[in-house]
Structure formats: structure tokens, C-alpha cells
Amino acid sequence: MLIVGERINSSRKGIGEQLEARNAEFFRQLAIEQVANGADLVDVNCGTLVQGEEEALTWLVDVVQATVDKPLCLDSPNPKALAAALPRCKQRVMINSITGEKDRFEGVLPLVKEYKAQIVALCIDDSGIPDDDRKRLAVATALVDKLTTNGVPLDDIFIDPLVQPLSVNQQNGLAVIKTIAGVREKLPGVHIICGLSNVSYGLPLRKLINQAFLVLALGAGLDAVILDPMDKKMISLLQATRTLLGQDAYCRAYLQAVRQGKIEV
């Protein structure tokens, strides 16, 4: 299970202001805390900056890399920002993201190939966001075919089934769970990733919805996740669920987490 720490994201409360101020110590601490709590990659996202994303993303890359020895997830739809930041990355990165939209695919693909990056592929094409799991699976299939035809290894592809709020449509959570299960069955060898928190947008007690959604998604076949590793209950549920699914040999990871005080009930 690959964990991408989500906290360095300018859309989160208070992060944009710290980014505008170029508060390096603030971001160093965010990176350190996420890695200490189990992040395998550190997400860096300046997407809300209308102006200056290229400079801000390269600045963040430099700050985080000087602080922790973990790969980065460059989270931007902007090929220019990605192209500016990628040469500064010391380890192989994950790019989030590419879609089936012609312009975006053609803008991001050369960077994926040049830097041999892992790539998050969103279930979107030029028709927009599919409204059910069958259409999303069709988009995912087409994306995997296009990426592999262009030389991207299957193991480097992470399909994102697109989490949308339950508050907009009560079927949005189920559509993602069905898409994950469909991708796992029809596209063996690819990875499946998602950011959980959008599912609970607009609802009270959001953490409860996110935690339940994580358990269901893991059961359907999710094998990578973008989340807040500082959420101890979320990490506890992740570990317990993986153990129940037979993904933890002899329950070693679970027992170790208990001994280390990382499990919360």
C-alpha cells in the first residue's frame, strides 16, 4: 500500500497563505511529520495559484527535498509547471495527473516518458467526467492502452477513479467503489489510487465518512491512497483492513504498529 501525504496542498486551509509567504520552515515541518507518520511520497501542490505556479512548485520541490528523503508527487495539471519542477527532483517522481483529454494527454505524456515518472491517470476524457462506473472503466481502459502503447510500463500507471462528493449525488461513493473493482478485474497489473476526502465534502463529521470509504475502497482493490498520514484513526483503519484482507504476512505490520503506538481505537 502506497501512501501519498496530502498536506502540502495550497487548496487546504492556511497552506496558500504560507506558500505566498514562502515560509520554508512551515513546509519543512509538514514534510517531516508526514514522513514520520508513514508517507511513502510527499505531495506538492500549488494548483490554486493563478499566477506563479511554476516558481512556487520549484520552490516547494527544493524545500521538501532538502528536508526529507522521500520521492515527491508533483500534483499539477500544468505541463509548464511540471517541466519547471521535474529537473530539480532528485528521485523518480509521481506525476498527478494525466487524463484522456487530448490536449492534456499530449502535454503531460512527453514529461512522463522523459523522466520515467509514475503517472496518475484520471478517468476523464474529452466528454468530461463519466457519470457511472462502466463509463469510467472504459476511459481507464483507453488510458492504459494509450499509455502502454507509448512505452509507459503498466506498473507505473495509477488509475484514479475520481472521487466526487456524496452531498451532490448519493451514488458518487458507490460509483468509485464499483470502478475500483472493475479496474482491478479488467486491468490486472495497474495500480489504483484516489484522494479520499472529496467524498465527504459538504457533510458533517467528514472524517467518519472518509474512514468508512477507505475501508470499502481497500476491499474493492485500492492499493495506493492520497491522505493525511497525521490522521491516526485513518492510518489505523488502513492497517487493520490490510491485515484482514490478507495483505499483512503473519500480521507483522499490524503488530509492529501496535507496539509503536501507531494504532488508535
Contents of the next structure:
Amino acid sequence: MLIVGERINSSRKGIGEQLEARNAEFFRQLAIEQVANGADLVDVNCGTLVQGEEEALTWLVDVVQATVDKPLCLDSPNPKALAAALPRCKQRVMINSITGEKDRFEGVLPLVKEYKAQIVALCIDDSGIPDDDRKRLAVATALVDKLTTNGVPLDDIFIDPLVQPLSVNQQNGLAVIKTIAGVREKLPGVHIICGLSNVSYGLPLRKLINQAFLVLALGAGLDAVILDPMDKKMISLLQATRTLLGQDAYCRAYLQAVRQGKIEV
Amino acid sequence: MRILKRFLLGNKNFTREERKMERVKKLTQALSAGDQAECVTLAKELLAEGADLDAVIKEMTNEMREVGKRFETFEIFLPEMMMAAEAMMAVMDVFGPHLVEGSGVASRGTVLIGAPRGDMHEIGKNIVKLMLKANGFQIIDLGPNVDPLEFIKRAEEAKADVIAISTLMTTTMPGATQVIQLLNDKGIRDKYKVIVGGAPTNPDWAKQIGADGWAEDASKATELVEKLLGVN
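Give me the form predicted in complex with its partner chain now, not the form predicted alone.
Entire complex below, previous chain first.
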């Protein structure tokens, strides 16, 4: 199970301003907190900057890796920004993301190969965002095929089923859960990752929806997740669910987390 | 109470009018609640009674505006607003064939909408589309991944009033700029109102690229289009 800490993202409240101001201390703190609370990778995203994403992403990479000893997840659809930041990374990175869209695939693939990066593959292709699980699975299958044909190891591929808001289409949650189960069954060896919070967009008490969704997604076979490690309730649910799913021999991790005060009821 | 009133007033015409008013009121309430089946039933009854459809639609449009306000103040949430908009559209399907061509509510203007090249996101665009439709605008949806020139070609063909560009990624935002530049190059910028929106966008950017307006959400987008086209 991989936890990608999502807090360093310019679309989150207040982060954009700190990024414009290049407040290194602020971002160091964000990185330290996330790693202390269980992040295996630290996501860096400055996608809301209309200009200067390349420079900002590179700056974030430098700041974060000088602070914590964890790999980074470079979160950008922009090959130029990725190409600028990748040479600075000291550890192997995860790139978030590639899609089946021709231009984006061809723009990102050379970077994945050159830097032997782990790659998040979003279930989108040139015909758009699939609305049901069958189409998502078909796009995922094609993506895995194309990536492995190009020499990317299966173990480096993280399929993202693409979470869409429940408020807009009430089948969107189920479509993702079914896609996760489908990928698990049909594409053994590949990883499955997703961000959760999109699912609750437009609804009140979003956290509750996100929490229930996490449990369902883990049950279906999710093995990597992009979330806020500072959300203690989420981390608690993640741990309890993994223990329930037989991924925690002697319930050791659960017991340890309880003793360390990391669990909240 | 109503029986008593009728008895006291003893005026059959008035009560029929009153009944109609009652039905319109019920219709707007059902609309607010997003009760599509009830809306359709009431709409059919009003149609059979020969109600003034323009007046009914006006009442409903006002109610939709209230729904939009309640959405903006977090009194109701996105699915509830969408449910009301879909109920509104179901009523329009009932009324549609009976509306007088060129009457005030038949069309309040034509909006061409799409996401620029490289952007596959459609959710935001589709919510805006739904709200505009429910508020009586004609919509031409070009879908996602639209070439700048295609926006213009189709706008010319359809004699659109508004070009609406929705983009969810910073990498595809320049697509909106290109549409405006092309309109300028062709000397037809004044023919259209261009509006933009989407998660990474903001009003400053909209101004900077020379758009006529920016809106934060689907409810605000409807207000914006109404304001730009001077229809209320």
C-alpha cells in the first residue's frame, strides 16, 4: 500500500499564494507533517499557475527533497514542466500522469522511460472520459498494453480509474469501484491508485463520503491512494480496512498505530 | 377553505382562474423540489386548460432563479439544483410544441459551448449547459477537445450569441485565448459575447485574455449570460 500525500497542491486553499511567494519554510513544514503521518511519497502540484509551472515545480522539488527523505510524485499533465523538474529529482519519482490521449501519451512516455519513473495512467483517451466501468477497463487495458509494449514494467504502472463527482452522476462512485475490481481481475500485476476527494464534490460533509469511498475502494483492490495524511480519520480507516482485508499479519500494524496514537474512532 | 371561498364569492370564472393559479403555484413548488413526474402532470393539466404558457414559463424561470440562489447560499446542493433543472426541461418538452414561434420565451439566445483542444473534461461544461437550457437558452454543445477554429465556424453557422469556453486544466487555458484572437483576426469579435470558466480560471485571467465575462459556477454562468444578452 502506497500513500501519496496530497497537501502540496496549488489548487488547495492558500497554497497558491505561498507558492507565488516562494515560502520555502511553509512547504518544508507541509512535507515534514505528511511524511510523519505516513506519506510514502510526497505529491507536488502547481497546476493552477497559469505561467511559470516549470520553474515553480522545479523549485518545489528542490525544497521538498532537501527536507524529507521520500520520493516525489510529480503531478502535472505538462511534459515541459515534468522535463524541467525530473533532472533535479534525487530518488526515483512517480509521474502523475499519462493518459491514452495521443499527444499526452507521446509527450510523457519518453520521460517515463528516460527516468524509469513510476507512472500514473489515467483512464482517458481521445474519445474522452469513459462514463462506465466497462469503457474505463477497456481504456486501462489499452494503456497498460501500450506502456508495457514500450518497455515500462507492469509493476511501475498505476491505473487511476478517474474519480468523478457523485453529485453530477449518481453512478460515478460505483463505476470506479467496479473498475478497480475489473482491473484487479483482468490486469494482474498492475497497481491501482486514485484520489478520493473528487467523488464528494458538490455535496455537504464531503469527508464522510470520502471515507466511505476509501473503504469500498480498498475492498475492491485499490493498493495506492492519494490523500491527506493529516486527516487522522482517513488514516485510521485505511489502517482498519487493511487489517480487515487480511493485509496485516497478527494485526501488528493496527496495534502499533493504536499505541502510537495514530488511530481515531 | 377554498370551498368556503368559492361559496362566498360564488364566481365560477374566478375560481377557475384561481384553480389555474393554484396549479402554477404547485408547479413551481414541484420544480423547486425537483419532482419531475409531478411537474409533467401539472404541465399537461395546464396545457389542457389552455393556460398562458409564456406566463407559466416566466413563473418557472423566476423559480429557477430562486433555486440558483439557494444553491449559491448552500441551502441546496448540486444534485438538487440539477434535479430542478431537469424537471424544468421536462416541462419545456411538454410545452415546446405548443409555444408560439418568436414568442418571448421560445428562445432567449443561443449559446455555443465546448472545452478547448486537449481538454477532455465535460462535467462542468455539462452542468452549465443544463442550467442554461433550463433557463430557456438554446445550446450548441461542441463537446470536449474542440479546435479554436471549430468554435468560430460553428458559432458562425449557428448565429450564436455567446461562445462559452470551459477548461479544467492550465495547459488547455490558452485554447480560450486562441478563440478570442481568431475572432479578432477575422474582425468578428463584436458579433459574440465570449465567456470562460473552469476550476483553474479566474476573473483576472478572463479580463486579461479579453473575454466578456467569467463565472464561478453554473448558476452564476446563467446570470452572466442573462446580463450580457440583456434578457431578464
